[in-house]
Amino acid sequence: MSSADPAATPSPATDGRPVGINEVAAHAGVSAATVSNVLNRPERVAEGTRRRVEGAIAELDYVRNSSGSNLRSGRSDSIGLVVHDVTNPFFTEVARGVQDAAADEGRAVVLLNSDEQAAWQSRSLRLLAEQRAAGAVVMPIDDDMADLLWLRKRDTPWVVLDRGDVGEDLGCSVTVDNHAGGLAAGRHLIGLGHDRVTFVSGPLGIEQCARRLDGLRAACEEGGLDPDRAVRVVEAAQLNPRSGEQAVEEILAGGPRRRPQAAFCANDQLALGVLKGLGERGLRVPGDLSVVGYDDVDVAGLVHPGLTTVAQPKYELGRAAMRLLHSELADADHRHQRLRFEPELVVRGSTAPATTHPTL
C-alpha cells in the first residue's frame, strides 16, 4: 500500500488504532464532556469550541460508537421498514422518504420484504423486535392487526403506510384516498365512452385494491352505468408484472365479443405486464384496448404508449411516515394521527376514446 493512502496514514494521536471521545478532546484542547455535548447537544457549546471539536473530529476521522446508548436505552437507532415487494419502484422511492427523513434524526432504516405473505410479514416483525428496533414503518398485506398489536405490546412503536383504516387508537396511518383514485380512473374512462371494463386486481384482501375497486364502481354509478355489468374484476395472485401478463388470458376470456374496452389495473406493475401481454396478442393499446395504472412509477412515462396512471405522492408519504414516527419516539405526549394524501390522473397515450365493438 503507499504511503500516500490515506487509509495507511496512522492517526497522529492514537498510531493506527481506533480514536476515541478522549483523543478527540486531547486534540481540541477541551474536556470529554465537551465533546459529548457538541455531538449530542450542540446548541449548548459556544460556536467558537464546537467548530474547534468539529474540526477535530475530521482530523482524527473519528467515528462515534453508539452501541453503549443503545445498551443503556435498550434500543438501537435503527427503523424496520416492511413493504410487500422491494422490487417495485412504488416502494423505492417510499423507501427514499423514509430514509431521507430518518438520516435526518440520525437514525438508519433496515428495509424488509414481506411479499405479500402473512408469514413473511410476522417473521419481519419479529425480527425487529428481536433487534430491539426503535420503530417501524409497515406496509400491512392485509387487514388484520395481531402483528401489529403484538410488535405494540414489546413497547416498539409503528406507522401504518398506505392504510386508512387503522384506529388512531391503535397508532398512526398515513395513506392516500384509494377510493377517490379509483373515482378518477373509472371518470376518465367513462368519459372516454368506455361502458365495460376490467378491473385487474391484487389479492382484494389488500385494501388498496378494495378502495380502487369501489371508486371505480362508484364512477359508473355516478354516470349512469350498472357497475355489476360495466365492471369485471381479475383478480391476480400477485401484484406485479407477471401477475398482470398471466391476466390477460382472463381479461380477453369469451373472444372478440365479450371484450371490454379497457383495463383499469390496481398500479402499474400489473399495467405493464398488461401491456405486454395485448401486445404479443397482437391487439393495439389503446387502439383495441385502453389501459390504465396507478403509482406513476417512473416507466410509465417511458414505455410506448405511455402509461396512463393514477400518481401516488411516494416519496412524501414515506417522508409523512417517519416523520409521524420520529413524533411518537420523541414526544411523550405524541397523539396518534391519520394523514390521508390526494392522487392525481395523469393521461398518457394508453387510453384514447372507445371503439365501436360488438355489444354484449
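For clarity, a rigid core is taken as the largest C-alpha set superposing within 1.5 Å between two forms. Since we're looking at a predicted model, the values are computed, not measured. Numbering follows the first chain given and starts at 1. First, how it differs from the form predicted together with alpha-D-ribofuranose (RIB).
Here Leu329 does not count as shifted, since its C-alpha moves by less than 2 Å between these two forms after the core is aligned.
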Second form
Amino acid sequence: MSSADPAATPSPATDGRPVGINEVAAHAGVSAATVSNVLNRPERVAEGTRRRVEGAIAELDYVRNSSGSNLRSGRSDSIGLVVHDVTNPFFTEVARGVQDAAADEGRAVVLLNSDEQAAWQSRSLRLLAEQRAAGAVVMPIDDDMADLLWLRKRDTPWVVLDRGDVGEDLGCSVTVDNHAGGLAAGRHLIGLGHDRVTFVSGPLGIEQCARRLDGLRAACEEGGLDPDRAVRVVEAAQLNPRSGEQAVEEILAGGPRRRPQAAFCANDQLALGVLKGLGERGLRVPGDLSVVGYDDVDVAGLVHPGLTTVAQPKYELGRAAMRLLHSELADADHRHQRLRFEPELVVRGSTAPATTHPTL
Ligand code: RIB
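Can you switch from the form predicted alone and show the form predicted together with alpha-D-ribofuranose (RIB) instead?
Now the complete complex, all chains and molecules, led by this one.
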C-alpha cells in the first residue's frame, strides 16, 4: 500500500483513478495476460519478467480488484469462519490457522461468533450465503445438521471443525478425540492416587464435554475404581472463567470431608476460574486439590502453578480445515475426508500425588 501523502500529485499513470492491470502491463512492457500470470500463476513467468511486473505493481501501487471476477462468478473469494466465542483463546488460535491457510490461497476470512446459540449460528450461515462466501469453516453448536444442509443447498461448501463427525457424503470434518483426552486426564489423576475427582463441565449437551467425561469414567474403570463413586459432575453454565469461579462453591459443597482430591475441568477457561475461586478460599493447588484443564491455551503455561491440561492442536486444526475446504473448492476430484487429531496430556504444577484427605 503506498504511503504517499493522499494530497500528493496522483501518479501520472492514473491521475488519481485506481491503477488498472493495463497500466501495470504498459509500465512493465508486458501484456496484461503476463501481469495476470504473475498474480495468479507466478511459477509460469520467467524470473526477470516477474520481477519487472512486481516492480511496476509496487511503483504504481496497483491493488487487484477481485470484485469483477466475483461479479462474473456470483461468488466472493472470502471464506466464512463460524466459531463459538472468539474471546476464548482456543478459538482465536483455531481462527489464526484458518486465516493463515486462507491467505496462502489469496482468500480473506469473515469471522462470526455463534455464542453456542442456534439462532446466532443460523444467522451467521445466512449472512455468509447472502454475501456469497466461497465456503465456510463451521464449529457447529450441536449435531443438528439442518443449518449446514441448508448452506450446502446454496452451493456453499463447508468443513465442520471440532464437533459434528458428519458423514463423508455430506462434507469434510476435522475433530480431536475427546474421549482420549478425558482418558489421559483420568489416568494421570488416578496415577497420582486420586480417587475422588470432580468433573467441572460446561453444559453436558456439548458433545465435547460429554466425551471428556466418558474418558474420565473409562480411566476410573481401568484403574479399578467405580466411576459412579469416584467421579462427581458439576455442570457450569458456560465454558468460561466466570462460570468456573462460580462452580467452586458446588465443588466444595459438603465441607472438607466431602472435598474432592482433584478437579478435571472441561476446558482451560473453566480451570482458570476454578483456580481463582480456590485461591480466594485459601485452598492451595495442588496441595489441597489438584486441577486439570483442557485445550492448553497460552495462559495455561503462564499461571503459577502451571496448569496441567490436555493439549489440542488448535492452530493445526484451523489450517487442516481450511486446506480441506480449499481442496473442495479447487480440486475437481475432491473427496470428503474426516480428519481426527489426537490430544496430548501436558503435566505442569497444578497436579500432585494425593495426600491423605478426610474420608467421605
Ligand atoms: O475452550 C473451548 C472448548 O470448546 C474447547 O475445548 C473446544 O474443544 C470446544 O469444545
